[in-house]
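First comes one chain, alone, set out as structure tokens in the form predicted on its own.
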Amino acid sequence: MRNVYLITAFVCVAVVSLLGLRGTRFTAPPLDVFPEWAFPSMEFQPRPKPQGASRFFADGQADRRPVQHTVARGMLRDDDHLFLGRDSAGEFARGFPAAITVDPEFLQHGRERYAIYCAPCHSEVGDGNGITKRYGMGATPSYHDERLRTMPEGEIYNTITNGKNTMMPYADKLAPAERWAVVAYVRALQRAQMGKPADVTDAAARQTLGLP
């Protein structure tokens, strides 16, 4: 009988340790019974951890930069237009480039970007007063202005690239197209502000409507 016991424990001890424990989530890191040389374990594989030091290279440090001439992906520069946001004569560019279509999907992309960069100052609707306001800072224009209705498109993406006085630059953020959806939606918020019912055609209405 005890040899029964002895074996029911040792069962369920080896059932614990293998299966109990699936999937649970723990804060610690686990016991390693077996050495490190006979059960390799990703946990020590060498490996830098950021602003550390690395006796592997020379200048000591653990963080390495970018490979000179490397390009971050998405941010190939082969087409300038969609970086420049310029005309052929160096002015900032009306309307947008050839190789952007502007199609509801695109603007509900601008309309995301411009939800999560730009709505905390300029507002959902675009008139200054996000809710940055509320904490000082007072000097956010309005998109219907009469000065940024008519200013270039090209120069609105250069703002968004390059920032301009107390707004900081997004080019960090988002890509060129990105941006370049931003400045449709900013357009398409003018628009509503601005429009007028006969504005909208019967095909437009027929579409957004979902109607055949």
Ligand code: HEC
The other form holds:
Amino acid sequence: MRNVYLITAFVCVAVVSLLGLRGTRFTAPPLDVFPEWAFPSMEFQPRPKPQGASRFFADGQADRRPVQHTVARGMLRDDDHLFLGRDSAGEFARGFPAAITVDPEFLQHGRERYAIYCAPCHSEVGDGNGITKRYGMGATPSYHDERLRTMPEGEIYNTITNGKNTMMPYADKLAPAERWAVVAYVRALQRAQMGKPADVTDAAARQTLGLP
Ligand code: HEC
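Condition change, the form predicted on its own to the form predicted together with heme C:
Everything in the complex follows now, all chains and molecules, and the chain you saw is the first one.
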């Protein structure tokens, strides 16, 4: 019998926690049950309002300018030549920027990023049959069309940076060097679909494939 109280209390807590507070947003500020000196609440910390006035600083502004020579993340000047993907005439550039070395590690990085950001639509092999196709994203092109196979690297880079029609831009998710890594991996995918027997140089692999 004495368990009845416990069970009732448990059921009440369970019901309230499961049903009562699901995603409820309060518009009124929370009640402060404990005194401010005992449990200081972040609500009441002294803070200037954006674009407000301040008597603390000599210029009377609450907003501070970034320290001189501050560089926004990923915007270091040194990276400038990576940003554009265009040649000196302003056309989409072929090949990779001089600062980029396409090695296995770089490709591997591109592969990871590709799997996260591109494969859902373009698919693991780049034929445009990613999972989103089943949900109605029909217009995803295959990388293995002549047009995309011969497209300059700079143009692929530009599509990643700025998006194209229904494809979102990825500039906020991939740093310039990462975009180039993805471009390199797209090239690898295209190459993989265009293999010729003469490309296999390893003797053991030739034997496995039954090549002379
Ligand atoms: C939400 C689905 C989606 C994702 C994710 C996506 N794409 Fe696309 N992509 C598209 C669609 C749709 C098009 C066709 C756009 C058009 O031409 O209308 C396209 C076009 C392209 C093209 C061809 C552009 C052209 O000029 O024809 C390239 C190259 C490309 N995507 C690369 C990528 C890369 C690399 C990633 C990952 C960083 C990526 N896409 C992520 C949907 C997607």
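Computed from a predicted model, the values in this text were never measured in an experiment. Between two forms, the rigid core is defined as the largest C-alpha subset superposing within 1.5 Å. Positions refer to the first chain, counted from 1.
Chemist: Taking the rigid core as reference, does the Cα of Arg55 move 2 Å or more between these two forms?
Modeler: Result for Arg55: yes, a 2 Å-plus shift.
Chemist: Once the core is aligned, please say if the CA of Met168 is shifted by at least 2 angstroms between these two forms.
Modeler: False for Met168: its C-alpha shift is below 2 Å.
Chemist: Aligned on the rigid core, do the two forms place the Cα of Arg64 2 Å or more apart, comparing between these two forms?
Modeler: Shift of 2 Å or more: yes.
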